[in-house]
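A single chain comes next, written as structure tokens; it is the form predicted alone.
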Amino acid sequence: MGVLAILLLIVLMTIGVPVAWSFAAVLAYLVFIYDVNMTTLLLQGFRSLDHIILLALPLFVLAGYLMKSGGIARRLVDFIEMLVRGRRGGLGASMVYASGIFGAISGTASGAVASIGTIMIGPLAERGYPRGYASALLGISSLLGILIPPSVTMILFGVVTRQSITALFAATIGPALLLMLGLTLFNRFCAGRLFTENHPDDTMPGQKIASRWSITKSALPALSLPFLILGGIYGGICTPTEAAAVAVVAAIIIGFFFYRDLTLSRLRDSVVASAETTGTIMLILLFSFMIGRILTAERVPQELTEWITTLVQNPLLILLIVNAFLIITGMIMDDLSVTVVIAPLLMPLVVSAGVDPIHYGAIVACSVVIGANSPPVAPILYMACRIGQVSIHHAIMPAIWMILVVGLPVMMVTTFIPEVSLFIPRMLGVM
């Protein structure tokens, strides 16, 4: 009954049905089957909301609206551009890399899509860029959002799965510069091979050093917050939590007195989209942590564990089984899902297998960078063709490469070389 229930949570999110509404009725479903106490389940599902990391969700979402309507996601994007122009494939690479800076910041990846690809994308096809492939490289790029720390979907995995957030942090931090890396080298490859990218002449060499002093001053204030978020979380000054509040005064005062591009008006439409993509968010969790609570009563998690062992008993096969369920779930249902259902549901299966919980973490990330960006649901990807004005026929070919030739080959990495992702958590003493 509870493979049923994931079942028909698939379902229901293939035809369309909206996230939130899709949990409400696989709720009802496991409430009927196993004739559950509502009163009870309702208590325990707010109990679970009860818990002050979850503070971090919506200062985190705010920050990174803050970024776009502030102006600090243009300075970052300027800053780096200077520092890669006139390099083949630069402009490419530094929309990878602005996604990265971004992550570190705000932690999620529509984000990212919105504010980095409404400024990059056109950019990027006066250079010769295909916009198809932009889209696709935005879409990739933009899950960096979710392995660079500070990350939304590690906050949500670390309270369904009670794992430390700051070691969760720091595990996805290896993967994530793999990521970085391998999309940086096929961008340069493809760039002047498949399509061509032509550099503007600078004019004179004095006009070059005055323009890149400018573009570095003007985006000292943009890059001093992931010093301040990182740097608080991991030199043991504040918390996640208490970072992410940092994170957003620091935006609304760069924003209002530095930069000038926020006005009242923003400020007020930031917070109104923000709150309005936390309450979704909450609403998930909320029905999340009961269909939880029910499967776990149920014993599903340790009856799935059995099944499979039974039929496995190699670790590498059981790696390689999570793995591909963790990619096929996450090409149909959105990274949310993956992380509070899907993800916590095998994780007695991968800890049976010798996995630690904090590698498993980076495990779900990766798999969900794969997943965000592949059809047929492919959230991440559709939001990047949108912001590209690209129908998605022509960003799935590019999306499908980059995911053979750098997406699948770091999860794989992340997955068989422990240390990937261990090694800096064991570094910086929070595991």
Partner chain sequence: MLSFFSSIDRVMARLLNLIAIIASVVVAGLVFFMVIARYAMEWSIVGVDELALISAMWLYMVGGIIASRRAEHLVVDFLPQQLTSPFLLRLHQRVVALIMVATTVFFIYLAWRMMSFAIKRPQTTPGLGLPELIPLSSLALASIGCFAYAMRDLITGRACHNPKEEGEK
Second form
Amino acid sequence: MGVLAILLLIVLMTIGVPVAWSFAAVLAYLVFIYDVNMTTLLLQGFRSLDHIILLALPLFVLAGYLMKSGGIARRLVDFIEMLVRGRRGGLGASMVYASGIFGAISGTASGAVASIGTIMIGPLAERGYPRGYASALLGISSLLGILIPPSVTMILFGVVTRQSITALFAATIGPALLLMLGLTLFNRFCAGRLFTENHPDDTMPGQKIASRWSITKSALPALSLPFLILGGIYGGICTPTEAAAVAVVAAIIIGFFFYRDLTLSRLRDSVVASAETTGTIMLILLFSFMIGRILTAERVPQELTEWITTLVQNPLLILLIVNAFLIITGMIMDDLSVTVVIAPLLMPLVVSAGVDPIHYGAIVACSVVIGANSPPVAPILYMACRIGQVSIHHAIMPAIWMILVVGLPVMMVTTFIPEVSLFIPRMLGVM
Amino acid sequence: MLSFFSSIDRVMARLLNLIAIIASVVVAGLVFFMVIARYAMEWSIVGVDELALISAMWLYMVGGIIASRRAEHLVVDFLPQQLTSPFLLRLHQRVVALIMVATTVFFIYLAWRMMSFAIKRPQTTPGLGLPELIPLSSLALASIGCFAYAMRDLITGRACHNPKEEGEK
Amino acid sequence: DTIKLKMATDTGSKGSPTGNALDNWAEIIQKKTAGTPDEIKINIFYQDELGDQKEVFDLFMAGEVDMMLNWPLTSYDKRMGLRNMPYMFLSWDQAFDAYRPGGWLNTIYNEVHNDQGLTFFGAWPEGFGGVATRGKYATTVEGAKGIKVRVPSNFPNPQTMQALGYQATAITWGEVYTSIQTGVVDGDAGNIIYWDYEYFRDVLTHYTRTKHVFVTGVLSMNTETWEELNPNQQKIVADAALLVMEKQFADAKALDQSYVDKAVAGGMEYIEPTEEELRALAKVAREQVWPQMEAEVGPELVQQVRENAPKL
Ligand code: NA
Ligand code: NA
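Alongside the form predicted alone that was just displayed, please also present the structure of the form predicted together with the partner chain.
Shown next: the complete complex, the earlier chain at its head.
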């Protein structure tokens, strides 16, 4: 019965019913088959949203919007581009690094796609990078936003599984560094082989040559943001939620007074746009939390665990099955649904295989990196294609190669070498 | 008649945006204040989190209504993008809108049951004793707002699409 | 025919002291009624199986859960927070006398629960709360200045800690460990040593038994369900609850002491303020917080506490 609910969810989503209302329909189905008490059902959904930890989500989403409208993203790109200028595959690599630093301020991937993409895809195309390739690279790089803290994905995972956000944030740094390294090497290999990179010694076409010092000076306020956020969390000044508010306030100050790109009307538009993004996520969460409650009360995760453990006992094999499950559902579901519905469903199984929940959080984050870029349901890749103004068909093959050569190995290493994810949280003493 | 609806829509848009902006400012401001109060001023802070959470619930729900108004929910648009026949596209839109209307009616029913219980057994927050009906009513409002816009989509044939970022075509 | 009841707790999984108490309560009832016309069967739900603390309490109030061993929330009725009133007792004996059937606090709690549609059976104590800290500690109001502690946000916990000189702040349970580790706060206030030892021992160095609150759960039942039982069943359920309560009063002290021993063996410093220091703390807290309680739970209740609480 519970499995049928997941199937129904997939069918509704695939035919194009908005994710939130697909969840609502599945909830209605579960209420119908399980005779659920409806007096307190929505109240339970409300209680799940009513968490101080979840406040970090709207705030980090808002911080992401403010980075774009406040000119912070552009200064970051200029700075990174200056550092890697003239190297083979340099401009591609700078998109990876820019996404990484952007990720240290923003909590989502879509923010990086929109801001880094609008700034960089054009110059990349002029430099000779195929638009499909550039969009695929943008899509997967932007996912650094959820691996490098702060991360909305880890906030959600922490809320549904009741793990410490501070520890989860630290656990995905290792995989993020691996992903950056992998993408840089992949891009360096492709540049000059799969396509010719034009005049790599120049600056970005059309850009005025500014002095290294003036670019650096201009980037300093932007570069201070990651230190403010991560330093605040791990330096004992604030909790992750509070760091999100600090990020918003700092982004507004920098946008208004340092870069002066931010105007009142841009600020208003950013706030409304981020409220809308937050709202869509929260409606999905509201319904998925209620679904989760019913499934737990009906002991579906436990039965799934028992069923799989009667078939397989080897912990390594169980982990492989979990990985496969996460990747397959990641292909056919959106990243949010995988994080809040599928991941907790598999959690008892993973814990029974001796895996630390924080380590599992890192595995889930890696699977989201893959899932968000793997067709047919690849929201981030599709968005990157819209920004890159290229048909999806041109981006699919490069995306698949990046997933096979970089994304999957990173996920496997993260899965089977716990130190990759757990080293940093242990070093920081947060677990 | 049309201009009547479009002027209602404009008023609603302004109202929703205004609530979203106020709620965002309050949430960011209060949480920021919590850091300053504890770290810089060394004050004991009681109940600030409760005020922030109430504002946040309004932000979440009004954000959801804004998404419905703009027909911009997160959606897997693989299938509609493969459809080329205008008839099939129209049919697809109506089927999706119908499902949205049905699920929002279910949402309204759940909200109705919740509000009945909440009015019969009112609760308050643990620190400041604020009525829980304040955040709960945002859910009831969201259920009605989302239903209204789903009805609009069913009648006008407007298709739901993914939120667009600035700079997207 | 057989009556089927749902029993739940908001704290403790299967095998924990709370979980065992539930098992015990259910077992006594089922054994006494098995095979008789008054047969009762009980389905047990441990922590998180039906949702978090607030959710389970909603279910209890709505009659979806029938019996609970819980730490009642103040959201439906502020008077439920009476057990958090600081320094109502200074010893276990005083606490037992107050909570046993016929005891003064038992009588008060009975009324409060009745008004909420709940039937009160008795207390399930864990022990006296304290302040667990990292790197520093205090036994006086002066010494506590500048020590930031995480406090449960329900009234009057933050107010009590402020009265005792600490800087109180609200942090969700899930972030307490990392917040102590990174230094966002210096410690956790109001818990018995069991929780601080079980969850935060790696980041804590001191536990000071300030005794400002006597931490206790409550054994109770939804009154609608209670009234569906016949007098014989009601007696069996209430007697079983009393047995569970008496057993816990006997066991809790020893269990608490065993965690003190464990914590000390693990390198934590355990501090008991002197009688004099304790009385000074109690005096300040009573002077500052008790008047505030009047607005919260009503002057009559506070007056009853004033009449019955031990003199300092
Ligand atoms: Na991030
Ligand atoms: Na996918």
